[in-house]
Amino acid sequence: MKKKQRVLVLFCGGTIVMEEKEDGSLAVPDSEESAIKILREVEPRLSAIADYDIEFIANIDSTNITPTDWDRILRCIKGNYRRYDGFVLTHGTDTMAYTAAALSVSIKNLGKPIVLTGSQIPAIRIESDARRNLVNAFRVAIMPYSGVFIVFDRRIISGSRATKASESSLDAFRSVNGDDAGEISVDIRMKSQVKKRISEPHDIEIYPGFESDIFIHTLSPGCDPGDLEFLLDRENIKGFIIRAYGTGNIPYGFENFFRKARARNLPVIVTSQCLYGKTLMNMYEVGRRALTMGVIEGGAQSLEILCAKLMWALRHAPDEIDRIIKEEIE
């Protein structure tokens, strides 16, 4: 007889187990006991899927997460990664595309599927899409594949490419320039690009640390380069990403904050506003000059994984961000 398989569930708080209050506003419940009952009533039958433990990471509205709460939860999968066929991350909307993208860029020689899902709906009311999604992350989870995942509604997407593209929307993710790691129909179908799972025994090595003062500025007519260089002076800022017109396109008048920046070897990264955009900076002269004074391009790659290998880069290898911001995660 199979053994079956066993997942680890890292309780993260989020939609999934909100409750309503007297105003109307939603809350996560105030003791982690209420929090994880709601969370094992979402499906009763999950063992049906795999043998699963739950581990309390935190109790919060995704929008309060921290660069500490990604180092627990690296931690908590480094410290149970061998006694676990895959790990599940129940984790709130806002910020679900920042924390994949976290784990991404900080674990090495993954060798099985981890899964973040949530809902749009708490699972408390009956039109909830809490059970569909965490089914299916159970489902995916024990799959013969290894990465980053988002499950949600009918979308596998891989934590390095996702995006949050709607507030209100049962199918709210989307993949940045690139297609999805799979679909959810009436079985589960992977990409052939997915790496396989290591079926042998194998341990990972995780990189926690992320350097959490940067700053994202968005263009717009008119904006005042001088907003940037007044931040220059603010010793704490360690780096900047700037969301930019079209193809990385910057407009006149920018040149002094990077000359500034570049002096005090602060990295300025560039990405496009598009949500389907890449930078191709060296196609018309305003982002050919950008480049010139030692601005990195972004590419085609979302502002939730440029800002994770940013605050990444900072701790861990400042002098290499240029490379790291440049390098393909799968």
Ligand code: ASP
Given for the second form:
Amino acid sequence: MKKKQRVLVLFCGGTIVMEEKEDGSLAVPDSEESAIKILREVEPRLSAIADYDIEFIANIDSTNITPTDWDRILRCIKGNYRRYDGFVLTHGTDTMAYTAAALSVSIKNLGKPIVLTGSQIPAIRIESDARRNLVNAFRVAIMPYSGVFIVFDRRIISGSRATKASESSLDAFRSVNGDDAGEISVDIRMKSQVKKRISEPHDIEIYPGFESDIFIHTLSPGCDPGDLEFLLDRENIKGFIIRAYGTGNIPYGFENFFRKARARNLPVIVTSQCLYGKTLMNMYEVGRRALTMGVIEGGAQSLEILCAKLMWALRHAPDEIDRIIKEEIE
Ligand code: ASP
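Output the form predicted together with the named molecule next; the form predicted on its own has already been displayed.
Starting with the chain above, the whole complex follows.
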């Protein structure tokens, strides 16, 4: 008989285990035990798919997640890597795409699936999407593929491309500027380009540590570049992301900011604020001008992955930020 596969669930809280408080708001249960009990009761037959254990990471609304939690997740996966065939992270949806991006950036030589999932409706409600998402996350976690994925509703999305696109639709996530990694219908279909699982025993490398003090600025007509210059006086800010217009266009007047940021060796990444935008900064003079002043083009990448790459690179390779931002992640 074929040996049953093993999955490690990393518990990070989120709506999936939330309860309604007296004032009508949703929050995670006060005790870790009750929260994990709710998760276990989502589908009592989960072990028909894989034997599993649960490791506690955090019992939080994912709004409150920090890079310290990411480091904890990384160390937990590393410490248990050989013992399990796949990993499922149950996580709130609000920052799930950031966590998926952070894991995609900071794990090397990954040969197994790491699957993030959660739900839009608490598991304790009859209409919840928790059961379907959790069951499908388990199914993907034992498949012959490797990589960081978000499994949600009918989509399997690469962890380096995901964004939360709807606050209420059960089909909440999208791939930014690219195709999903796979689709869940009667069966699960992965795209042919998804990396295969490494079947021989192997280890992963993890590189925890993210610089959280970065500043993301969205341009709006007439916004004052002086505000950003003012921020340069704050010693602790280590890097900027500018959500520019269209193909990465920035109005006149930001030159001083770019000059000063450069003098202080602070990276400035430019992304597009368009819903499906990529930067093509050479296209217009207003983009090209910024480019010649040393900003880094974000290209077709999501805000989440740019953010994770910048936070990670600032800690691990501050002299190679340009290369890291532009590097493709599988
Ligand atoms: N605020 C919740 C969280 O991110 C939303 C959710 O899980 O759907 O934890």
